[in-house]
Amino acid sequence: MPLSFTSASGILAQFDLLAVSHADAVTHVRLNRPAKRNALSDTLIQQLHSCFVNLPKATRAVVMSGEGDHFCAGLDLSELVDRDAAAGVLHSRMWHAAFEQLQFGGVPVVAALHGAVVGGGLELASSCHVRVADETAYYGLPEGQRGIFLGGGGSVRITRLMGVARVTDLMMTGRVYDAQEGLHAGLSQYVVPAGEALAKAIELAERIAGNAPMSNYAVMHGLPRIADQSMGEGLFTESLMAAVAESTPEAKDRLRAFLDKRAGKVVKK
């Protein structure tokens, strides 16, 4: 049964440039600049930022997605002002503090693209755990055609995604990946047909929010560090995330169910 979301309350209902709502345990987060297609202006960024400060307590997972015909076609570049140094460093990392908030918050975050998913919009869907794509996706890192450079976190968690290489082609030469070159470099992990990457992303929040919470934590905190870290590290690491998530009560009830013949068996679908 389709989940039936209702516009989210308090701080949340108070944003202009995004629409919030909220269905049983997923939130669904959409930019809300058609007519600019999504562009991320600064003001849109704090909005994302407060946004996942301030998630309902009952979220388990959100699906994050674009009104109109493109998720985000990047920064909005009629905001670029002719900054210093030092309040271009301060800039990015605002940027980075919001999107760290996705990466790193407490819940898991579905993306849902479709359309333009460009420079900063790419950098805003590289930092969301799962990535649902439709047909009409397309991607590309405009910034050496534009005479500037990643400030999203675009530079770490892209190339994490695709690697150095194809990021300096992008770049350089102003390539643009469809949906099947982004889905086989690893920008997403579905391609749907056009018009389904909602409904698939919502149906992947869903499932992703019938986890145990500590295990999505976990998985959303501990795996990108371990990927980081030397094999001694990370095996160390690995040790003590996987002891905190059995230690849960709730995951001692599902191992329980399972060794009961209670809880289903991994199958193909």
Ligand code: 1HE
Second form
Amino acid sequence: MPLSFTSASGILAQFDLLAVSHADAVTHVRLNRPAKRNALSDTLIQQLHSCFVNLPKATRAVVMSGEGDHFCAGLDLSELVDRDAAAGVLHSRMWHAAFEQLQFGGVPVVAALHGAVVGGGLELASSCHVRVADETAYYGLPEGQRGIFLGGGGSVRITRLMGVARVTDLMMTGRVYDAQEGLHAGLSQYVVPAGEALAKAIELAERIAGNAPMSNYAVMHGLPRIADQSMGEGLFTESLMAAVAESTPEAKDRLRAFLDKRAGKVVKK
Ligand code: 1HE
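Right, the form predicted alone is done; let's see the coordinates for the form predicted together with this ligand.
First the chain shown before, then all remaining chains and molecules of the complex.
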């Protein structure tokens, strides 16, 4: 049965550029600035940060989407004022803080992508843990054309997803990837028919929300850090993470359920 979402209350109801709703353990955060193609103004970045600090207590997974015809048009170019270098660093660091809260917060985030996923919009998407694109989605890094550089973590996160060579190509030549090219490059893990990304993202979020929280936490926090470590450090970190996850009551219950033949098997679809 499809989940029935209700609007969030408290501080989460006060954001004018985000629409936040929840159903059981899944919280839906929607960029809600369609007239400006969900362009990321300073206020929207601050609201995203605050939203991920203040998620409803019951949240075990988040779905992130965009209202209107596009997921996100990136940085709000109308706010690109004449900043000196120090102010520019602080502005970029404000984005980093918001997206760090999203990537390394308490729960996994599934992005539902459609239409333009460009510039800062792709930086936002790359901070999420699972990306579902519909066939209308397309990806670009127009920073090169606009005379600026990535500033929302993209040079770190997007290069980790698809490699320095592809990011260089998109930024220097203005190349745009369609949904299928994005899938093959590693930008999304799924492509679904037009209009179906949100439903698929909610389905995946429900499944993720059913995992043991420490398993999800280990995947979110452990995997990317281990990938950045040397082999020796990575293997040691893995052992620590594995020991923590295995020692939780949820892990013990789940292993017992399998041995008692009460748990599902891994089957081919
Ligand atoms: C905007 C923005 C924006 C739209 N900042 N206002 N990002 C870009 O270079 C992408 C720029 N945007 C576009 O290429 C197009 O707007 C779209 C392909 C995303 C959508 O096209 P379309 O035809 O549906 O909409 P539109 O008519 O272009 O835009 C509708 C309105 O949104 C219009 O405002 P209006 O007052 O004239 O109605 C646009 O000006 C406004 N709008 N995108 C401000 N981005 C931390 S570093 C990150 C660096 C970057 O992200 S660089 C990439 C910036």
